[in-house]
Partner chain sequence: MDVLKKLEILTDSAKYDVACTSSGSDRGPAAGKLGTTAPAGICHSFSADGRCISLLKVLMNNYCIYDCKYCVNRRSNDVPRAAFTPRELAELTIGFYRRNYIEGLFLSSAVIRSPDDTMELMIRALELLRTEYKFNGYIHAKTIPGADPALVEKLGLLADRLSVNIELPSERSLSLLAPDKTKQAILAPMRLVQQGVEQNRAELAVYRSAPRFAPAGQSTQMIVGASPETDRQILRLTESLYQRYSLKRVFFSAYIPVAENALLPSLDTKPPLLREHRLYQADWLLRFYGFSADEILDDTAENFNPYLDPKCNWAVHHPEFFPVDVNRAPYEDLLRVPGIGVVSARRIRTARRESALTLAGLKRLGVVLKRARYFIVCADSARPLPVSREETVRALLDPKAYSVTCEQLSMFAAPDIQTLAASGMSARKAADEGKENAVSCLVKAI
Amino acid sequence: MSGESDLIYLYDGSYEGMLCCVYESVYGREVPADIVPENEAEPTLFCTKYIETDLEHAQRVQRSLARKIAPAAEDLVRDTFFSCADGKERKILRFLLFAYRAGDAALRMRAHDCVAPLYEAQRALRNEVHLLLGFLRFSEYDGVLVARIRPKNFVLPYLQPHFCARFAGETFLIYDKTHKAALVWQDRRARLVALDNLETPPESEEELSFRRMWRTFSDTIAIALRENPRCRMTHCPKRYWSEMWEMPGGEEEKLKMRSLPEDFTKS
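Since we only have the sequence so far, can you give its structure as a single chain, in the form predicted in complex with its partner chain?
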């Protein structure tokens, strides 16, 4: 395989698309300088090559992960792809080119330059998922539960098993503002949909009263003599606070009226 070229791969931004870039690199015997989603590409002096997404190619690469490396490589690669790590496609390709040779030993080389970045990305993603299992807040609108989150990583597929099991009998929607996507659970079926904007109707008196009670509980449970705002921020970073009604700041913003399109509950 030749060394790094001055070529940049462009792809459609999907997981399958990224796998096709790996396919292209392996079978084309070239290592691109970078792999970038088409819509994020900036004009450069590098040559660019658009890689079509071919599901058959994607599947071949997907199968090779378990066969040529180890089953755990599937999770590692997928988690890295959904993380917000810088240059994640490049990191994945670098890892795979290395791991196809090293085999399952690659997964144990946690300190290796080609491997460590993936574990770091995976850890960042899983940490955020775990935090959101607790910090996400639902509000009820006519029996439908709605939550808004602003995660750095694409966490919706990872939140799905937990919330769909826990609230199996409910109808809920989790809107990811960062990635403009939503997880919808309705009639015991989960769907991931693209959604540019989410508007909700004004909160009911009942909803607001639950928020007030929760705020009261949280304020009262704290022991004044032990006050420790820094410890609180360490465990619960401020970027999660905007929808956490019990946290200080933005009182009016938090109770702000929102309007919801008519067809929301039907969609």
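Output the form predicted alone next; the form predicted in complex with its partner chain has already been displayed.
Shown below: the chain alone.
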């Protein structure tokens, strides 16, 4: 394959679209200088090439991950794509061009500069998923459970199996403020939808009562003599607190500032 070209691939931002960029690079025998979602592209002196999303091409690349590298490569590539790693598309392409030659041995070369960035991105995403399984808080609005999150990574597909199984008989929505998307579970069917903003009706007295009881429970079981704020922030980073009613700055302050613009309450 020839060396890196002065060319930037543009695509639609989907996982399948990114796989099509890999297909174009491999079969076109060219290595683009970068791969960028079209809606995030900035003016550049480099030539650009838009790669159409072709599901057949995407599936061929997807099947090749397990066949030519190892089954674990599928998870590694997918996790990296949904992570918040800078230049993740370019990192995925570099990894695959290397791994297609090295085979399954590539996954054991964790310190290699083509491999290490993907493991780092995967670890960051999975750590955030693990934290949100415990930190996510639902509120009830007219029989619908609603939760808001502000993750760094796109975690909704990873939260889906847990919460859809746990609340199979409920209707719920998890709104990702960062990525303007929502996971909707209704009539035992899950959907991921784009959602620029989420407006909910005022909280009912019953809902506010449950929030106060939850905070009281949290305060009651705490051991004052063993309170360690620095340790708490290590295990429960402060950026999650704004959506957790039992944490400082949660319920009371939010209720007082309910009428203010959302951006005003961001810390």
